[in-house]
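Given next, in structure tokens, is a single chain: the form predicted on its own.
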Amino acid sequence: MLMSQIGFGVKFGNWRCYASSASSSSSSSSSSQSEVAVVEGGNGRISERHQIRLGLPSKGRMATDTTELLKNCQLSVKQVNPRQYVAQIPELSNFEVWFQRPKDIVRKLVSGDLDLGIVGLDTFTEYGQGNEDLIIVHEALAYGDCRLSLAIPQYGIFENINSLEELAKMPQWTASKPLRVATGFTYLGPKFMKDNGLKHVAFSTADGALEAAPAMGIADAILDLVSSGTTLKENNLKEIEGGVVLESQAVLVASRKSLVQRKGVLDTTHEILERLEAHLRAIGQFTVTANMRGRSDKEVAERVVSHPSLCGLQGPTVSPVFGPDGEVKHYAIVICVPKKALYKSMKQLRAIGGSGVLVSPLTYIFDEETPRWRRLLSTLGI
């Protein structure tokens, strides 16, 4: 196979593979004479199986946070044996959970061996590589936050380099001596550099911690996932302006073919999506109940809505409170308040006559219909 060089490449061991804008050529005769064929993954077709399959990360913090989220949505994952790779979610009929490496979840969605999956956006983008059959159902599951970022040394020739633009203009990088970047993201890395006009870049994989690569002389820079940035600083590395490839967090993804062609997948996806949205929307929200003296429910409501922070999701609920003699002198107000605004809201309630304030956390907030569900149907052309 011949590929034309365009100035940047990916190096694996002693091999350097260059991306090409030209089509590759191969000998059909040598292909037909080959005695051994290696098939990688499935063919993306819908198999005859009847179970709906969800792929979940098998190890690490991502695995723990994913099962915890599902548990909070009343979708607890049940394993007969913790060493088994298959499990059930009793609340979902005809449904299987398969524990896999995140990159294998994406690959098996493409091959048709899984219908749904939860992975990081970075993994989805790196291994999905723009495949049109892959769809993001929910793009913000609120955990696994990190960013894929370019980092360079704080010393030497990079001491005064603080942006991607400045890095690109350094005269050191030539076709014979490109900028060496160590990374595990061999799809996103070259694509990012090409999109940003960096022509002379060579990407290589490295065993162990990438942060050590520049100090060892293996690479000039690294492209890796960053959370707090502490590890970079401890290894005398720095992020640069314009060097973030993508912001990542956990996402729910699906196979378009499965959603459209496999019986039950779309309905099950709808249920999972509604449970996720209801729980995630409720995180950090509180129900606040207070009694307020007033002449009528309308007069009390007008007092409450005069403060925008007390309006709740769609406005306050105002109900009469009947005294021992059957007379109504107080009204009960129920509103939804964000956690960060709780104390401020309580002070405002007191200021307008509220008393006996009760606060309780919310578990779920169900909308009439989730916007993400409408968006999914639109994407599928349904």
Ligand SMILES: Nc1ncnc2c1ncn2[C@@H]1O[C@H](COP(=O)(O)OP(=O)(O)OP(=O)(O)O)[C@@H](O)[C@H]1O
The other form holds:
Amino acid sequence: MLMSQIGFGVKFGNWRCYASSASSSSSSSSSSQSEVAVVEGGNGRISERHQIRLGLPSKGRMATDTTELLKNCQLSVKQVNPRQYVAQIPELSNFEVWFQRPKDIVRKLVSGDLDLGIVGLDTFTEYGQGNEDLIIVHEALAYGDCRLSLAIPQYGIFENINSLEELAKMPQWTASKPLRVATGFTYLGPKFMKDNGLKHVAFSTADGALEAAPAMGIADAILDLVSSGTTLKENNLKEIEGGVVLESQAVLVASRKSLVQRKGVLDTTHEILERLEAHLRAIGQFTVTANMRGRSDKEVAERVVSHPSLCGLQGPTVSPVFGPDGEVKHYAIVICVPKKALYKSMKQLRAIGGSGVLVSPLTYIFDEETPRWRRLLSTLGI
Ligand SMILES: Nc1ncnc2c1ncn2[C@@H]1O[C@H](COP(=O)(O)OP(=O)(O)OP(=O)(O)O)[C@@H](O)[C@H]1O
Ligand SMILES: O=P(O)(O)OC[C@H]1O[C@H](OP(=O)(O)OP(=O)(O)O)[C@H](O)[C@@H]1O
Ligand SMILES: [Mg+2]
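The structure above corresponds to the form predicted on its own; please give the structure of the form predicted in complex with this ligand next.
Below: every chain and molecule of the assembly, starting with the one above.
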């Protein structure tokens, strides 16, 4: 039988060389063998390049939202055409964007070929595998929300099984007949089962449409990403209590080595982080301006701060409003109000004498220093 072989290899530094042969014998080193080198990645070296590199998802769900987020931070990515994988962010000097598949972004951070990346936490955790060189700089970029969750059929022997504990206790799973789980997460899947004490589990993997596996008789359960839950429902599957492996959203990640050793990476990360935080803090808030009748700015301020939800970031800004006669009978107050609390805040403002309430979108909130920057420096021991 003609078969090519992969699986026996010789390591040369970062490269593993596989001998592929037209015969099924692995012991032969005959001249019919050709040498194929496959990069494993992960030597974490700092190469000679001088440009700082950010990896962004080249396609899929995360791609558009990622460039949109950067645009909203005034960091527009200038890509000549969608098939060109290198791009610039003109606001950042000495900086390159490289469009890559999310899992390759993580691999390339590990191998030292990228310095920064934006991916889903699920991809980061699955392909980062706890590598200590990888650091999460911003853990909540507020898009790409989903969860990695275990799901089982709603029917048959699983009809009354609603938790991981109940699933683990089912007498059906033995060493010779384990619970069969289909997943694309071949690192996190086994780790989750082990951490939760499930012993008799076997994993199979596929690239997509995993929800078909139970009905096809290929698997008993699946471990996959869920967001709306529609795909599970349409395939008669259900999530179970205790079955969520990970809650995911987009994250900004970096290589520790790059941050510490590559010139300019730390400063640029600081700038990106500040812009992200300023934008993300602002999107949940409105600026509210109102006029209030009052005797003095202090008295007006006291009335406003008596309602904690009207305090804004540090407290209300109160300024005199000069009437036509030059007298001050009103004061203008400016506060930030969470979008969710807008109507409630507006009613409170009216109740304490507010009128002419103007509501405007808020674009950025720059704080003195971002807590995430402090955290990053402390993670790096700086
Ligand atoms: N319902 C969802 N299903 C899958 N991924 C989702 C979902 N919602 C958000 N995401 C996020 O999007 C990322 C996956 O995007 P997508 O599948 O489009 O790209 P991909 O990684 O290139 O996939 P693949 O390489 O397997 O084709 C996930 O890692 C996750 O963080
Ligand atoms: O909870 P939902 O909103 O239904 O989303 C979850 C589904 O979306 C993803 O599949 P994707 O669309 O990427 O297709 P694939 O599995 O074939 O790659 C994921 O693998 C789930 O199957
Ligand atoms: Mg799917």
